[in-house]
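Only one chain is included here, represented as structure tokens and corresponding to the form predicted alone.
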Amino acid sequence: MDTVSLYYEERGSGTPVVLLHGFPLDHTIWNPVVPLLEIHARLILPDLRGHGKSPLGQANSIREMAEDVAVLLDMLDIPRAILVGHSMGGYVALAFARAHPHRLAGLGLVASQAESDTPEKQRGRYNTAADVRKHGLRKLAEGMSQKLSAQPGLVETIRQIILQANPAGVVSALAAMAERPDATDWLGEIRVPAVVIAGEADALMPPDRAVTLEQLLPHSWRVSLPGVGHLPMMEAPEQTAHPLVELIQSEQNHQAM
């Protein structure tokens, strides 16, 4: 399987935390809540293959983000991490789930969902590819930054992120999520505590995936977050660490018991 070196950056220090940024963003998305969980637990902020620093590879998948992420804790010689995933980023903590199912001691999903595309987004997401292969990141990142997030502040940060990715890295992402397997009918062999975040105002992800993913998970519980939308961790920083810090401190009491 094609693996690539992902770029990283690390905060804090205890029980370790990966945390998975979406489409087609980057780790910085992270940083409003990461003054909040790093008293907590040792952060891990990848970039996904194809964004941010990190190099695209010579294929890829849902599948093969996650073994990118599971070489990534090889190198830091950690056996057993928590995943929160943000959108696409929850499609890779389950596909590590999935493969890895003994080095996961919690899950976090955030905006996520455990369904597969329907053809009707699989053709959406294949002609997003076209047009950025033809005319570039700029359509893509003003369409997109308005529907990441309906608050003002952040529309041009997230459209200056969306910018400066790699459109390759993006096309590559596009086709790997319409390719992405069903999820639903596994997890509830996820044993592992798991939160299910969600943003009320989310343009983007339904919010019946939120109740799906509590339901099906058999250790979760899940949090609507009011007026938030697809980016709870830029929207409500302090509204989405909550449950994340709970998330950790249930690992580190299963660990101490």
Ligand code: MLT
Given for the second form:
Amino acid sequence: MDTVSLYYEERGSGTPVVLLHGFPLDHTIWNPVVPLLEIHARLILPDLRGHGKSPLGQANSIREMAEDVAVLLDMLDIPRAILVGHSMGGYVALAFARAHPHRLAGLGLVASQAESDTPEKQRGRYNTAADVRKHGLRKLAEGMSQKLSAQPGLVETIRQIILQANPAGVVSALAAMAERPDATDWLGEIRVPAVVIAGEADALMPPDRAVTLEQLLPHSWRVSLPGVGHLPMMEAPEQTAHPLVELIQSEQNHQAM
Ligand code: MLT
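Form predicted alone already given; the form predicted in complex with D-malate (MLT) follows:
The next block holds the full complex; its first chain is the one shown before.
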């Protein structure tokens, strides 16, 4: 397996919680919830391979992205952690859960899903990848920044994050997402507490995806945020942090028993 050494930042202390950003963003999307979570836990905020300040590596798959996270936890000497994944970061968290079930202490899925891509969705991703290869990130940044947030005030911030992305990383992540396996048939094996957070105004993730996650994850609960789009951590930081604190506290109570 091809692994890379991820750029990461750290805040707080105690129960380790890894916050994984979505496509084609970086760890800074979590900034609005960091002050609300760092008083409860040790936050580890990586940039996934090919995103933010992390290198891309030779190959790429969601499984390899998950292995990068395992290597980062090894480097930090952390045997078990809560993983919270936003959208593509959720795909990575699920791949980690499958490969390293004993290292997962809890799971948060924000605006994410377990289903793999339809052939039509895959075609769309490969068309976008071809466009980015030819013309760079401008078109993707225009289109995605409008769709990512239900709040017009956030569009420019998001556009800037996307424009600073590594085009090769973006192309590679599109292929990694297109080829990711379906996770619905093994979600029942995830034995840790899991919270599913979804915005009701999410233009990128169909609302039934969160319902499926809640139905198939044995120890899960779902939080549905009215008027919130694809970026709950930026659009509604307090409503997003609250269930994540509950997840952290359930792990802390479990440890204390
Ligand atoms: C993301 O936000 O990570 C992506 O929109 C996920 C996807 O395209 O499947």
